[in-house]
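Let's start with one chain on its own, the form predicted alone, as structure tokens.
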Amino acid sequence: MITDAKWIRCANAADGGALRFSRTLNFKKPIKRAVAHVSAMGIYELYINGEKVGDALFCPGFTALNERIQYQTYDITALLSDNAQISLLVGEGWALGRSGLSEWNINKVYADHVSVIAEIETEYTDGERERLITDESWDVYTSEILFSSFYDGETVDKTKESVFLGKAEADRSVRSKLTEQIGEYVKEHERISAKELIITPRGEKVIDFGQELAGYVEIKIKGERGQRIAISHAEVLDKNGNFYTENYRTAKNKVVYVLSGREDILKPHFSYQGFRYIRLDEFPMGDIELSRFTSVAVYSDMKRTGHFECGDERINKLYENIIWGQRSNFVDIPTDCPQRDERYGWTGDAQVFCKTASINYDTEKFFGKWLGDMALEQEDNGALRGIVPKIGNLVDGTGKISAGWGDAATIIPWEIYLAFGSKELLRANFPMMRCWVDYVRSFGKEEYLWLDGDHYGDWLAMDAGDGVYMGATQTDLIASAYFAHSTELLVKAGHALGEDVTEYEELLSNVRDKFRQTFMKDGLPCVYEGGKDAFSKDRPVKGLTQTALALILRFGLTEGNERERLTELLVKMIRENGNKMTTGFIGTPHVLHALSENGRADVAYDLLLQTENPSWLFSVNHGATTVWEHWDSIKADGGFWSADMNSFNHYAYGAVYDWIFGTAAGIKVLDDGAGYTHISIKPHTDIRLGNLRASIQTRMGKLESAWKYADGGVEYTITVPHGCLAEVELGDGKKVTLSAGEYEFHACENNVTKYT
């Protein structure tokens, strides 16, 4: 751990270029083991005697960085010797460099200036130990990367000299709280060849990847010595097939290498881009041999454990791209999207994500430290805001308090719990739970609604008009009822733990009722003129929406034999609209639910199968690589949503892995079997799939569930791990309970063969 080491800092560094700070380690005597802690506000590289320490990008990562920062420990016995040189390589990053919306766009959002501490643990072999620190001694120099940031790129000048600058000089001004690793580190994954060369109708020579990510290019390359390189990054083509970038907004995304006249390897040291085609802007060699451009995938370092496939191909490319939607948005922290001038932790995105990210991989630690964040964030009166962390003091996006945002602090944990069954982890994050609740029940005038809030609604959704960036359903209904999930959630959360939660049970049942009183009439939703946009100049405003139905019926909302008659008026609003969907955000994740566990997993099935936009095959069918942030990022004739914002690597929408895994497959976690102890397996089968396989690796082994159409009937295979009770029904509604093992079904058939 660090307890000596002193921050230091340049006193004349120039902004933008990367700085390195550097001395000499000597050693009185051999050494048993040396150990390196570091940390820096900015991001750093660690090398000993020129040579890069550890394969992490990005480091210290990105936290509430005005309240704690992260630092890494590296061994670095093996790479000493005498007199070895010890230094950090420092950028600006999320501490300093630009970040926010184009109309935000600001700098030095943590910090004015990068600084770094490091302390080096030494034990000699006659057990004596001596700790290296940060301090004046320390040199500063000049470095090659005379430009980074996240958003425009880096410049790399391989024939710049270093420049001495001075030595170090403490500084007082972090205040934050050094604290061990806490989430993945992130790294380099994936390797993606260049697969065509393009000459675009403008004449630009673009490189194609074939895969849209998040990452860098990394060029092998030898050149004359001053020699440039440059290339832009972009999503897409336009329909007339030159490079568009115009979606990136401010966000430069260009990287630019002067050649040191020797065979370089360059890539990025602290940028990457989201992209799946390179422009050269600038390439001096006359042929251009694409075997020396090879894409590179960045993203946190997290264990894939889900895995899918099934009889239809559009299908199983949708699931690859929902795959990839997460690699590319799981950089440290979960973000909206890798490309333009944004990259922020949306805590609705994450909530609505966070169930099917945790079953493609194992994200209890990656969770576990962006919660921490969160919790942190939250302010004296439970309010939490839409971005975590935080950008500066901003009004707008970071400082809306939404309805389906800050519903993470509730959702995300609880889900967290579900899928890992850590109760500490749900512990330490009961408090902000509550909070929450506590928050949106203390909003204005009425106890049990949350009326009169400034919400995002239904974002994007397509019952409000072509273009209007809000749905129509009513942001006081959804709000409210947000307001019941969140306390339900509270409350199973209480139970879990053994908490006293009855003040919250009858909070939900007075919530529930009001609820009902002022947002429903003859057991249908309506708008209640009283809310706040019950009459708006800027969209419609609907209480019968899907979203609104779906909502309803997924937290509880009903009295009954309602049910079946909103389950079946859901069916006709689909129908009516030609078998799709109106829904966005906020309704898309519930609505094959909603349909499913009333009864309809038929139309559910029509909707994810449909291909007219809005639906999922409709960008599969547009040539996809990654989920889209608009159902209509690209529109039937080629033409764009929007510029300004129509990112085309946004993982919201592939919330839908959830519902298949969960009903397609039937996998379940039951409340009482948190960590896939206790689980439900009851899968929904459609002969237009033909087959399916679905498996988790869970922390006691792997969960599987397949079902395909033979012999007149279908086939079951069932796979339970160790430790993992498992309530089956099948298709003629038998059922029955197993234990660890491997079974097959036949047609329904109550008959079970154990087999190994």
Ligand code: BGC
Second form
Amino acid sequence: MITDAKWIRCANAADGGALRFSRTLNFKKPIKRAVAHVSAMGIYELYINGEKVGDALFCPGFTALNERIQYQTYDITALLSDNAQISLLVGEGWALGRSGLSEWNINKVYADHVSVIAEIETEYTDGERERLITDESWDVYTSEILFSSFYDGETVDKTKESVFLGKAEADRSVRSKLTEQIGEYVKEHERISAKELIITPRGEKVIDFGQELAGYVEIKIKGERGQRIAISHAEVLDKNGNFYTENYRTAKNKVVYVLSGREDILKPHFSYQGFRYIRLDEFPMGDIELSRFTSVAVYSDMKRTGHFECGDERINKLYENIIWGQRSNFVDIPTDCPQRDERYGWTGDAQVFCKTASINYDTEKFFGKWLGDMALEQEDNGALRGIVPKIGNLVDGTGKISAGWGDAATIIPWEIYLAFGSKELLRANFPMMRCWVDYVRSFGKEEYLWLDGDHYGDWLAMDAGDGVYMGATQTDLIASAYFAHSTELLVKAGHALGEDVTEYEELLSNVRDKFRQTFMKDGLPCVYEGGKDAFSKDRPVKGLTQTALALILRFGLTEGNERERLTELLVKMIRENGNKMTTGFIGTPHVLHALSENGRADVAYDLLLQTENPSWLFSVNHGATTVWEHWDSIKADGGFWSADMNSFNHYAYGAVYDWIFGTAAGIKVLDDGAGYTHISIKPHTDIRLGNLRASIQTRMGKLESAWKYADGGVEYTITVPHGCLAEVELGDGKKVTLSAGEYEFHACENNVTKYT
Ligand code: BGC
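After the form predicted alone, can we look at the form predicted together with the ligand?
Okay, now the whole complex, with that chain kicking things off.
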């Protein structure tokens, strides 16, 4: 714990360069054990006698830095020597670095200078204890890192002498609470060797690593002292094969090194890029040996739990792209994208992807930390903005209070509870869930609807015409449907926790009734004419959209036998659109489920296997190695849809894997079976895939569902771990309850399943 140490700073440091805070550790007696607790406003690396301690990156991580800052604890016993030199190298990171969309241009969000704090707890062999702390006795120096920024890259000059800037000063400006590490550490993971050297039509020297990722390039090189290497990064080449960086917007992603003259291993300390290609802007060493270049994936150190394969290589590639989308955007917080001038914790993106994420990896700690920050940033009236942690107090840096984004407050705690079964985490987030629903309830003129809000709508949907961001679905409809959904999740959470939620059960039934009265006419969705955007000049607003139907079907907003008719209508709209979706961020995660939950898994498969734009396989067939932000980020003619909102590494649409896992493989956690203790397994097979195998390493062991078409029927294999009860249904209507074990079933053509 940090009890005595002071925050310290350097009063006369220039902006941009990393500082080194340092002192000699003199111990009066032999040491039994020493641990260092360290944190910074900025991001730091800890060194003892010039050696970096630990393998975590970007510490202390990104939290609601106005409120709380994590500190990390290192056992440094084995590293100490007489007169050991301890030093903290500190860059700007999230707290100070440039942040913000092109037009916002926000700097120094949480502080206007870097500060550090450290406490070394020592136990001597005779049992005496001592604490060495950061105070005014520490020295401050310049470092070889002349510039670092997440967006803009890093400049490291290996020839630069370190200059003494003076003694540190106590810094009383940091008032945030220090809290021990809660999240996962960000670390280096996959290392990918350079695949190809390309000389582009413009004559640029470009290296292709064959895989888009978030991280950096490591270069091993021996040059002459003072020689410079400069590299730029890019996700894609343009249709002429030239290096393309416009979609980074203002983020420069440029890394520069000045060589020492010795064999150097070069990589940034306080920056990362989202890229697949680099361009050698300056490389005076003659021959380019590819073996000197390695790209290194950097992300939160979560345990991989999910695996998938099937008989269609394109779907396997899509799955791999989804995994890479997650790796690239789980860098301490869930980011929208890892490359341009954003990389924010956009709540809407995270809520659509959190279920998939929690099948692929154990995300409990990762989301646990971020949800904690979300709760801290929830406003007194329950409002939650689109970005967590927020980027300053400007409205621009916090995002709108939008339906489908703020609802992360109810959706993510519930999904994480279902995936990992922790009632403590659900309980900790229950007040946030309730306050969010109360906020929506008290917003505007109608208690049971969410009208007149300012939303992102069905972000990037295709049904409002080219270049329109918000899609054609009325935002009031989306908001009120989400109001019902969030209230339902609050009720479920209340039941799981034994809370009295009668009031919210009534609210849910009123919201549903009012929704139907307002947004449905003769059993069909319609435009509510009193709505703010009913006659929008910027985009056509339609009542009947694929997204409206999907939300109505999924959020319990139908009555009687409407389901059948609405499903038929959804199928008709998809068919009339050439078996394609028109949905964006709001509709896409639900449309396949809406179909398969209502007997039309066949149409859901049509969408999954579609190859024309918009579809998942469109990007796969265009060489994607991650999931794109926009359905046609690269258009059929090879051009880009826009430079403005065109990330090639946005995980949101990767949410389709929760359909593949939950419906194609058929594994679903039941509401009373959080943590995979009670599940249903109801695979929906399709001969076009031929076979499929999906597994997850639950906390209790491996759970797997697999099927393949063989011998005129379908063979199923199911593995149920200990502590899990599975309600199994294999297409012939029969249900069996299975406990731990491995099972095989054979369904013949006449649909008789042999349970063996
Ligand atoms: C982000 C999105 C985000 C959105 C809000 C974009 O700039 O990249 O993924 O959810 O803004 O609509």
